[in-house]
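Given next, in structure tokens, is a single chain: the form predicted alone.
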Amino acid sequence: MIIRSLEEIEDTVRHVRAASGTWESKRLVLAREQAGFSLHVTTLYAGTQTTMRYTHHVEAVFCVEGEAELTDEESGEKHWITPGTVYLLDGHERHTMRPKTDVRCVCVFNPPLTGREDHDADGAYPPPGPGA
């Protein structure tokens, strides 16, 4: 069993801020827990863009705090993210997030992420490596 929580994490190598300041994400369970999924609480400021394509990953994302608008840049679709949303990537859908407010999602990957990775200059995650 594995007990852990935001605040023992914050600012450990599992607290990853992205690099182009529009996000940061407190990991909570990864690749190495070997649960087939990892689990994430991420935050998306105020008044930033980011566009995102997981490729190699799908993601299902439950919005518990604040108001963004979803894109999805495929269809040109907009959707309104409130709390008690949910949003499933499950095509690899290229999509954007402009957050009205800062916005706390939980957010789970498959398969799991290993805990460093930040978006690439597609938007994507790399793909998962051996034992992930």
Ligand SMILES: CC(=O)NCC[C@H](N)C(=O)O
Contents of the next structure:
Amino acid sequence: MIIRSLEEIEDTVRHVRAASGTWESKRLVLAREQAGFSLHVTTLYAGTQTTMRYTHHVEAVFCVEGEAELTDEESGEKHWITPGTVYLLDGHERHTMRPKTDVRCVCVFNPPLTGREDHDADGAYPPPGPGA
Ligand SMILES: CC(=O)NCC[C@H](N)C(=O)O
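What's the form predicted in complex with the named molecule like, now that we've got the form predicted alone?
Below, the chain from earlier opens the complete complex, with every other chain and molecule after it.
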């Protein structure tokens, strides 16, 4: 059994601040734990916008705090994301988050992230390497 808190991973390698300056991610469970998924607590900052497309991953995002507009860039549909709502990117959709307030969410990735991933120019993370 592994027990780990947000407090103890603050400012460690498990705490990633995006180069874009629009979000940060605390990665509580990573590929090295061999759970088959990674689990993060992500904060998206109020007034920003982040466009993503996880070509190599499926992500579930469960909002626990704050409010954001989510746009599916493929269909043009807009959704309001509030605490208690999950969105699942089961089709690798290109999408944009526009938080009205700081938004805190619990994010699960399959395959799991390995550690320090940040978005590339397309808003993706690289595919997992061997042994991930
Ligand atoms: C909501 C979202 O996808 N934000 C980008 C960061 C990602 N959730 C991560 O934790 O790496």
